[in-house]
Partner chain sequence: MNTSDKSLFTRAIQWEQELIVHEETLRANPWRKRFQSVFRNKMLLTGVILGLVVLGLALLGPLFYDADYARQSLRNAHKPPLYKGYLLGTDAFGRDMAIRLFVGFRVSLFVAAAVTALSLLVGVALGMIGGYVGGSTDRVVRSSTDFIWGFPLILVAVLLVGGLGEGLFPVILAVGIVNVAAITRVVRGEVVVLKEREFVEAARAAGVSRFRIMWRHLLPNVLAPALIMASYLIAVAVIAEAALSFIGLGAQPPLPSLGKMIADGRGFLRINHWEATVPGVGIVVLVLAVSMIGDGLRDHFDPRLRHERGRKKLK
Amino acid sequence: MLIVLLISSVAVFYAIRLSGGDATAAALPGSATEEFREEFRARIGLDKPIYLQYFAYMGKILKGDPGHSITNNASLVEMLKEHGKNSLVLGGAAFALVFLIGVPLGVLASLRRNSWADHGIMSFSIAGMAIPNFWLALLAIWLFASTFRILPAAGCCSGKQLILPAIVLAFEGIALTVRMTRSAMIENQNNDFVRTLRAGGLSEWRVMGKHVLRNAMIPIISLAGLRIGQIVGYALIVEQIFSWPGIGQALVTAVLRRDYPVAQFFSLVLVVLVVLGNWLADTGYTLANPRLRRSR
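Take the sequence just shown and give its structure alone, in the form predicted alone.
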C-alpha cells in the first residue's frame, strides 16, 4: 500500500503540473502584468524545478498541512471536511443501495433459475453494466426531473436531491452484485452439504437463507471493498453532472482552474480511498473465509 501511494503521489503531482495551462489565470485578474504573475508564481513556489516542488509539497502533507487553494486561499483541511462530508453521504447511500438491492435480486434470480423472474433480473443486470454512467445520469435527469418533474435535477443535500445521484452512482455496482450473488448461490447449491441438509428435512428457505447464502457471501464481501473504488471513480462524473458539492466536483473544478494544491490533495485523497478499498476487500475475504484463517 505504501509503495502504491508513493508512486501515485508522484504520478498525480507530475500529471497535474505537466498538463499545461497557467496556474495564475484563475487566481489573478486578466489585467495582471507578466511581472506580477512571475512574482506570484515565485511566492507559491512554482518557479522551482518540479522535483523540488514535489518534495516541498510532500513535506507539508507529512506534517499535516496540505496548504491552501490558489484561487480563494481556502484551507484544504476545511475544504476536505466540507466536501468530504457531502461525498460520504452520497457514497454511503450508493454503497448501501448496491447491496440492499443487488444481493436480494441475485438471491431471487438463483432461486427462480431459468424463470421469467431470473431472465428479467439478468436482463436488468446486463443493461446496468452496458449503460455508460454519464449517459444514465443524463437520462435520469431527463426522465425524472424534466419530464415527470418528481425529483430535482441537481443540488445538495436534501433527501430528494440525493435520490438520483445515489441511484446512478450505484447502478453498475448493483448489476455486478446481482450477477455475482446469483453465480455464488448456484455454485453453492450444488455442494454436498446442501444435499445433506435437504435430506435431513430442513425447509428449502432455511437451507438457502441460512446455509447457502452464508457461504455465497464470501465473494460478495470481497466485492464490497472493490465497490468502494468504483464508487470513488464514478463520483467524479456523477457529482459534476448533478452539481453535488463533493470531493469529485471540487477536484474537477480545481483541474479546470489549474488550482494545483486542491487538485493534488483531493487526487491523493481519492487514491488513498481506492487503496484502502482494495485492502478492505482482501481483509474481508480472509475474515469471511474460515479456510484462509486456518491456513495462517
The other form holds:
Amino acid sequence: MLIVLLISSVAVFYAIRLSGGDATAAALPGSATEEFREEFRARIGLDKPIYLQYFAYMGKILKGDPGHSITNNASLVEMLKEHGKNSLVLGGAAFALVFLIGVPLGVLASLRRNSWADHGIMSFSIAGMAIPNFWLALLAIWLFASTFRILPAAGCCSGKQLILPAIVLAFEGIALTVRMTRSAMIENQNNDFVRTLRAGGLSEWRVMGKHVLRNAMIPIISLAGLRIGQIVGYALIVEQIFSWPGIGQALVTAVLRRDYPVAQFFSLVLVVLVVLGNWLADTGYTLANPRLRRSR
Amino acid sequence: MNTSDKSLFTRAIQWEQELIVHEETLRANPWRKRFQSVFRNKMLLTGVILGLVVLGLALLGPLFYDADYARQSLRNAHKPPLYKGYLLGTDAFGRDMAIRLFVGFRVSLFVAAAVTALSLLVGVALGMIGGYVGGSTDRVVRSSTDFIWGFPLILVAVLLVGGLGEGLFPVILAVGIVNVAAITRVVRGEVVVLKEREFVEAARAAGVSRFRIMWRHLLPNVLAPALIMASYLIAVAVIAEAALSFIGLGAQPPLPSLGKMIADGRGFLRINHWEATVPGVGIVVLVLAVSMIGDGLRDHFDPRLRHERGRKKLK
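Please give the other form, namely the form predicted in complex with its partner chain, since only the form predicted alone has been shown so far.
Below, the chain from earlier opens the complete complex, with every other chain and molecule after it.
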C-alpha cells in the first residue's frame, strides 16, 4: 500500500510536469521578458532536474507546506481546508445515499422477486448505469430548478443546494448497490440455515432482516471502498456542473489554467484518497467476514 | 403415466420435430444460422439497429446535409428545430445543430474506435505475454494493470490533460490506458487457464515456438472474451470523452463534441432546450446502442448464460 502510494505520487508528479504549456504563461503577463521568466522559473524551482524537484516537493508536503497557487497566490493549505470541507460534505452525502437508498431498494427487489416492484427497481438500476451523470445532472436541473423551481440549480453550500449534486453523484453507485444487494440477498436465501431458521419457527421478517441481510451485506460493505474511488472520479464532473467549490472543481479549473502547484497538490490528494479506498476494499473483505478472519 | 408426464412427453416429441426442421433448414442455407441467432437475440438486434442509425448519421449525415459546423450566424441564434432550413435548430452562436450533432457523432465514434483499437492491440498482447510467459514478467504486467485499474478513469484523464494539454489526443490516451488495463486483465486470466490445456502442451512438446503458440493457438481463444470486454469499453470511452469535453478538457472549439454541446446548451435551457437535449438524447442513444451490443454479444458467446436461457424456457 505504501509502495502504491509512492508510485502514484511519482506518476502524478511526472504527469503534471509533462505539461506542454509554459507554467509561467499562467502566472506572468504576456509582456514579461524572457529573462524575467527564467528568473521566475528559478524562484519556484522549475529549473532543476525533475527528480530533484520531486524530492523537494515531497519534502515540502511532508513538512505541511505544499506551496501557493501561481494564479492567485492563495495558500494551498487554506484552499485544501476550504475546498476539502465542501467536497467532504458532498462526497459524504453521496456516499451515505448510495447505501441508504441502494440497500433498501435491493432488499425490496429481492423480497418481491419478479413483481412489478422488482422490475421497476431493476430497470431504474439499468438506466442508472446507462445514463452519463452529466446528462442526468442537466435533466435534474432542468426539471427541479427550471421547470418546478423547487431546488436551486447550482451553488454552495446550503442543504437545499446539496440535494441535487448529491443525488446525481450517488446515482450510479445506487444503481450498482441495488443490483449487488439484490443478487446477494437472493443467493443467501438459498442457504441451508434459512430453511433451518424457518423450520425453527422464526418469523419471515426476522429471517430476512436479521440473518439473510447480514450475510448479504458482507460483499457490499467490503466493497464500499471502491465507491470512494467512483465518487472521487465523478465529483470532478458533478462539482463542475453544480458549481460546487470542492476539490474536483478546483482541480479542473487549475488544469485548465495551467496552475500546476494547485493541479499537482489536489490531484495528489485525490489519488491518495482513491488508493486508501482501494486498500480499504482489499482489507475490508476480511474485516467484514469473520469466517475469513479465523481461517487466516 | 399421469397427465403432467404425458404433456412433457408430447412436448418432447414436439421439440424434437422442431429441431429436425431447424436442422434441415440449416443444411439448406448455412448462412441463415448466423443471422437467425442474431435476430433471436432482441437485445443485440436493437443495439445493432441503433448503432447503424448512429453510424449512418455520422458517416452520411454530413454528405447529404449541406452545412458548416463552425459557421456562426448570430441573427439565427437559439432557434428551435425545423426553423428555416435548420433541421434541428441552432445553438447560441447560430450554428446548425444538425450538422454539429452528426460531426459530434463522428468525434465520439472516432475516439471510441481509436481507444478500442489501442486497448485491444496493447491489452491482448500484454495479457498474452504476461499470462503465458509467467514469472517476473507476469508480475510486472499484473501489478501495473491492477495499479492503473484502481483509479477512476476521469481522474486519470484529468491528470493526463494536465500534463499534455486539452484536446482529443490526451483523452484517447487516458481512456486507452485504463481500458488496456481492463483488457489485459481479462486476457491474462484466460491465458493462465488455457496454457495448462492439452492442445497448448502438445504444441509445446512438438517444439512450436512461444510466439507461434501465442499467435496460432492462444490468440483465437482469447479473442472472443477480449472483444466482448472491448464492446463494453466502447460505452465507457464514449461517456468519458463526452464528460471530459463537457468540463472543457476534451474536444476544443469549434470542433463539436456531444459533451461540449451539452455544456454549451445548458445555460439556455429556458430559452431553447433543444440545444442541450439534442446532443443529450444523441449520447444516450449511442451509449444504449453500444451497451446493448455488448450485452447481446455476451449472451451470444457465453455458453453459461445460454444454458441459463435454455433453462428458463424449459420452465
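Predicted model only: the values in this text are computed from it and were never measured. What we label the rigid core is the largest C-alpha set whose atoms superpose within 1.5 Å from one form to the other. Residue numbers count along the first chain shown, from 1.
Superposed on the core, the two forms barely differ at Leu276: its CA moves less than 2 Å between the two forms. Annotation: Cα of Leu256 displaced by less than 2 Å between the two forms, core superposition. Core-based superposition between the two forms puts the Cα shift at Ile7 at 2.8 Å.
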